[in-house]
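Given as structure tokens, the chain that follows is alone and in the form predicted alone.
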Amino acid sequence: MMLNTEPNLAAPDDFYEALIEMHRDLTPEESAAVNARLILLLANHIGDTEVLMQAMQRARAG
């Protein structure tokens, strides 16, 4: 399976707003921890190591 990099969110602005709200009033350390938990939850949901490796490479490359 290949990483889908095409737009795939029904309401991307709503998601972005919720993502920003998730970080409201958190310290930088708390924000990093909540990001890590979110990444692990989504990685578990995806469940495909190859797709996850592609995503990590893409994210690191910018």
Contents of the next structure:
Amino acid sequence: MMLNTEPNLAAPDDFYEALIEMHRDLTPEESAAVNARLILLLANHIGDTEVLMQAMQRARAG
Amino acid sequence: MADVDYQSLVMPYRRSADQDRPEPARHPVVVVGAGPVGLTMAIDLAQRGVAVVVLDDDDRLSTGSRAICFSKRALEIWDRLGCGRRMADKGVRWNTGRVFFGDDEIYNFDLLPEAGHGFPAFVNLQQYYAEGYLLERTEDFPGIEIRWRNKVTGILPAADGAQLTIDTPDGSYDLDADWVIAADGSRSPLRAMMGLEAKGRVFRDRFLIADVRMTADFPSERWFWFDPPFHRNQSVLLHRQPDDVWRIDFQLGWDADPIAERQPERVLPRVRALLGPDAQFDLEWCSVYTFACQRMERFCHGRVVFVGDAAHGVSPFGARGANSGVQDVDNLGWKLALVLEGRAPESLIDSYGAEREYAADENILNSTRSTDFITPKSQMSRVFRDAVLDLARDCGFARRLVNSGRLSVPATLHGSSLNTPDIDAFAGAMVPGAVCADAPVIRDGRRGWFLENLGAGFTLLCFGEGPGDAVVVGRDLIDAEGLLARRYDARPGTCYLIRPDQHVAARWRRHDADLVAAAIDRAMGKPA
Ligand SMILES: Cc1cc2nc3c(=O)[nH]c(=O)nc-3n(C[C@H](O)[C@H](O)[C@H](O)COP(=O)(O)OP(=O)(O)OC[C@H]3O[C@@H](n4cnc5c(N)ncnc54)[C@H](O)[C@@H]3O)c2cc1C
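Swap state to the form predicted together with the partner chain from the form predicted alone:
Whole complex next, starting from this chain.
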């Protein structure tokens, strides 16, 4: 499977708001931990190794 | 046989007649190093009728316990060599592992060993017992001569062997060997003398390994703590060994002073912090280690062949050091015997290198991953590690990511030149290159295990019918619970060619003597 970089979020603005909200009042350390848990949860949900590898490469490339 | 105190055993130096000869004596095989790997090598060769001289610079077995987890495959190999059952019986069996993070137990797991195998997935046994039992087994073979306090100080490789210079309490002497097996451990003086290296990663961390003797009511379980309150920011492992001895590993970090940390006044408070203020215990042995994952680029250098820690090293998470070294010599023994008998070309030895280098890479990969999880080397690596542990409290997927050591299982030698590729369709794990799975069988009315029925040479295993020299299921063996057929995806007519080291060489749905003969030639390294 290919990493989907086309619009796929059902409610993009809602998602983004919730993402920022997730970090409200957290220290940078706490935020880093929350981000890590989020990545792990999402990665497991996606499951497909190939997609995950592509996403990691894309993220690293900036 | 009653157990000896193997730790205090001193093996006497005896002057050998070779030391008085005007010219160096010549031996077919000289094994350098009487650790678990060298001793196993000697027994395997002697059982195949090859005379072996073993040289060791010391006069004692392993000081302290070192290895404690011995895997099913190592026990099966030692069973083939006549001492695996004794180790399994003495060893502590365990199935439950508990993982703690901070103050809490976050989950526990059951190894859930698959039923129907002659040996358990693992036993815990002090290395000095393993070595002691091997040493006693060598005494059954007049073809094995162990020379204690014989330190190899020089090696001169030649096309037809090598000359060794050996230092003894009586001065030095030379020996010629057709083959030298370097089983001289992780610092391998032979490797250095030949200008060779083992390359890889050294982990910038230190571990205090302590064995304590106590009568405590901890169960026979493996307990692993990440960042516990009694040893902040580091990991700790507690594991039971026979004779009420417990292994405790404390991660110390890279900055720890290895000499100071070994002193009882530093060690005892750490142990007491774990066991509680009232615990009664004696410190049996302790040491501080730094671990590395590395290997030699090639294990075979003409007539000098490297095995065990001399050839490759892994961090101990996952217990792959001694276990993989024993598999090295399991792979090498039959090949060397065939070459010495002139029945196989010398190039067969190169397949030892190819197969075991491949296996070493697998072991190094697994050990490196475990080490990176246990001792995260960057801030973000630590963040993810802790996130995995946090989620592991209630998310099954995260438990699969927790890595405090992966069970040592033998490598399947995919792509080995000795394998005959399948021409028939098969399902399951018994592909060419795989180690044969065990199963309960009945032979002559007695219950036993399949692996015990494999011969010293090649075995042809046939289901239903087969030639006279084959092991035929239904004729020679009864597949007691149907597990053999299931594990080998067998139907009537299916046959497997099995190597002397119990790896699958080839398999077919129908017996064909020509194909079997060709597959044997191939597995013996003969040109097609
Ligand atoms: C703390 C710790 C825990 C471990 N846990 C496990 C575990 O649970 N499971 C596991 O499988 N492995 C484990 N290991 C690894 C295991 O101990 C080694 O892999 C194993 O001892 C290697 O055996 P060897 O025979 O290759 O080498 P060694 O045991 O090192 O033996 C080498 C021998 O060669 C001799 N020698 C050296 N130089 C010369 C010379 N110049 N001339 C003659 N003789 C010489 C030495 O005296 C020694 O007897 C652990 C190791 C450590 C340190």
